[in-house]
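Single chain ahead, written as structure tokens, the form predicted alone.
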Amino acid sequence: MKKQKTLIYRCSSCGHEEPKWLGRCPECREWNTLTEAAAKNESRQVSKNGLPQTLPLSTVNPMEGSRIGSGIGELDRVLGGGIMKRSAVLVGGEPGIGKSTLLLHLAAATETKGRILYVSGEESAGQLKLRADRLGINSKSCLERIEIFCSGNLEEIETVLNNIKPVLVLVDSAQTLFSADAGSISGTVNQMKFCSYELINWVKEHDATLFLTAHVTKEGFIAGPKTLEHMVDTVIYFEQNDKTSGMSGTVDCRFLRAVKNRFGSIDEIGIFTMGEHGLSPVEDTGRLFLVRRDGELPAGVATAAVLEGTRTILVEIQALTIPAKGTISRVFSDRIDSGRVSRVSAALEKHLGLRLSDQDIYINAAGGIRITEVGVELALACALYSARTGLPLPADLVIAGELSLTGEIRPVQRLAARVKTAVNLGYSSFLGPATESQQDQTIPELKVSKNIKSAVKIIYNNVHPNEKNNN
């Protein structure tokens, strides 16, 4: 038999690929630009005898790794620089946190001329239009490229996909998908796995991208099978903080975190504020998590410079110590890992003689942001010391550093960037570790400390509080 070549149709204008010929490219919307081409960039090739064969890396088209901008800077930051084509993104969060609002913002702002399909199994078309009007999505060109389909039936969704050939598919939500081939009840484990797998395969074959929302359980994990997270390329959690009165007034922050990302880092976070016009990206986060005060700080408060990916954020760390109510002291901390708080308090008791083993310890990060970076440990130690002794820290001081169990202060990443952020926000001094970088050593605002004892002496002008302050 004659050898059958695998052919595709590639757009000569933007490089978009389709398995069948179309008169108009779904990506750039140009007419008669799809031309026949050999599918040399496929990762699975078939030899003459019909057996699978390998593909040399040199023959792979680098356009497969291209990205498109989402139009939302904070989302691009979390995704690693933009939306990767032929990828699937799972967005998890509590009901009402703003997942549907985020998808509608994404549909309106995505930097593409192709069609966008919004599949909703939870809301009607009228409800989606009311939401779009409230969010200010009223551009004619924007509304024309967004297609709405309100159904959770997989077979109907696939028919719509094959008809309009979208470049971006938004599904809200995974729990509403169902197919007759996977049973008669929607929301089951088999339904979610089967329907999600079929949608993921479709977008990978048609050079599109899938965003899939999912609710979370009361424990905070995405509801449904764990294999759903393994099937997608990126898993993002949408979190909410308690409304806090900060330097910018009362803010309702939403945090976007990636816990899995095949195409970028998981260290970056996206920060949004929720208002009457939907989600607004927060570009300048310098003063967002600082509390507005006049005069000196109260005891137990320290300002920390922490890294969230490549961005420096100043956060107020609050500590409170009170005599333990029982024979065993307890640590209450949900924004900073309680194990880290216990290690820092143990180091303070060992190297400064500060008695904390008979105290209940309460730790909070203003603004409700969850901090995982090790650079917060020195600021945490200073806040605990201030709370236990009743001596407030200087109001113009910012702190960063990692505290070891031996009482030494270890270097942290991007120290110069942390100092620069603090200076730009009006702080005059910075306490941090010694560093090997010559550039960091010449920073005039930086006060270098090698261990926790010297750090306390620097803060309180070489006056060590008496043990009687420990009550």
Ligand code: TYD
Contents of the next structure:
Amino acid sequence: MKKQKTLIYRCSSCGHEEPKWLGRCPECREWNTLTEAAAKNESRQVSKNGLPQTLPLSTVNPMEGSRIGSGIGELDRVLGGGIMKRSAVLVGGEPGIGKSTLLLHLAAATETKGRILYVSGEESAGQLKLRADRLGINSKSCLERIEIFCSGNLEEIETVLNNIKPVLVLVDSAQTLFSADAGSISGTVNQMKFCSYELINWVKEHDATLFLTAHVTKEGFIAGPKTLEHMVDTVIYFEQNDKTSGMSGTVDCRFLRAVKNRFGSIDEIGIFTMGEHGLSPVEDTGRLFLVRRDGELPAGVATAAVLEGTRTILVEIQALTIPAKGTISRVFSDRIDSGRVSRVSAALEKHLGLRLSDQDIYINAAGGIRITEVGVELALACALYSARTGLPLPADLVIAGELSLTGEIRPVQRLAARVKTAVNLGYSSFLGPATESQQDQTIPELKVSKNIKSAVKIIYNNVHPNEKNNN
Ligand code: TYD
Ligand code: MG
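May I ask for the structure of the form predicted in complex with the named molecule now, the form predicted alone having been displayed?
Below: every chain and molecule of the assembly, starting with the one above.
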């Protein structure tokens, strides 16, 4: 029987397909962009008689277990335990952050025997080889299984894909893709979306995985990559800190963070440093966000134990308060949400009578890490208290806890693990929320406190017994 070619309506702006003509594309909301086209993926669920067919749920092959290791522990962590087959991953970040470097590391390290295609629209094959040499990619098996194709032309890329059938497709970058079929000027968002869509379809139909890079600017995410986010399964962004000095000298950390992940959590971050030989994963993050000091801490500094996904990290929280320059006091904090800082300072003012509303407040986290976990609040409160009163906190103290508006300290997840990390790094005391767990109650280093008032008492009674606070 002759196969009948199904017609569909494809949006010339975003590549979205509809069975019927519509005046406005439901996906990108553009008017008059749907035009008649042949359906590309008609082979998907069509039976022998040419009719579309459903699948009984019992016969569906679950994708669980079909992950492959990326060979880069920090990347696996962010992806949720490895690379999911038939998935598409968008890697966004500012130019120069290390997206191409990561892809090349990935090409060399992935635990697969299949072929790997690296499509580069940005660099020549020679440049890629130089970079590979720099990264130490020189084993015979690696050099043989990685195929390089330098082009952004979708039709050419599709021909190559069908020829070599790679299991891993690395495309650098989405912005260099173009196609004659996309029906608009090359280099536009529409071109990028159309081509990405075709590549995503290809990997899904061929049991492969796609990694696609996209540039974003410092000012925020430009329209382009943002519009790709809903098309892919996983979106990870590369961020950089501002090279503050940490315990191990000046650290130039790059954080890999998932903002969307259909196959895992988005809580995990991957931490890398960029060096002479490319990116190195930082697995031992213990001291990365602490500042090396001998003796007493300066006022305004507290050490917090926070969770980043499944790992605990210690971070030095720094607070500075100065009389407000304007009539309204302001909060300057880009590492911890400034709304959270305002809330914690309001709670301090209310429950300790510590005047902060006439102060400008500056908050920083050493090592430039962004902290979103609630467990940082008690340490933040202590840093603010210490900054405002001028009373330094004990240098051997680590703090974790959530602070409620009522001044109570609420339990946090995995308290014992936080204490353990602190103790392993040589800290001898830990202040945390009151705990019901029998096991936690037996931890010798853990001092617990129900509210912020008693927390301050516990901290300062031993250190400055005669000090009357609030200057
Ligand atoms: P790159 O991967 O080209 O960034 P992107 O693709 O995100 O634009 O990384 C570029 C930066 O990394 C560049 O400034 C040089 C630096 N770099 C190193 O420091 N060491 C290395 O081994 C490599 C390959 C790059
Ligand atoms: Mg690049």
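Residue numbers count along the first chain shown, from 1. Between two forms, the rigid core is the largest collection of C-alphas that superpose within 1.5 Å. Small disclaimer: the values here were computed from a predicted structure and weren't measured.
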- Query: Aligning on the rigid core, what is the distance the CA of residue 23 moves between the two forms, in angstrom?
  - Reply: 47.7
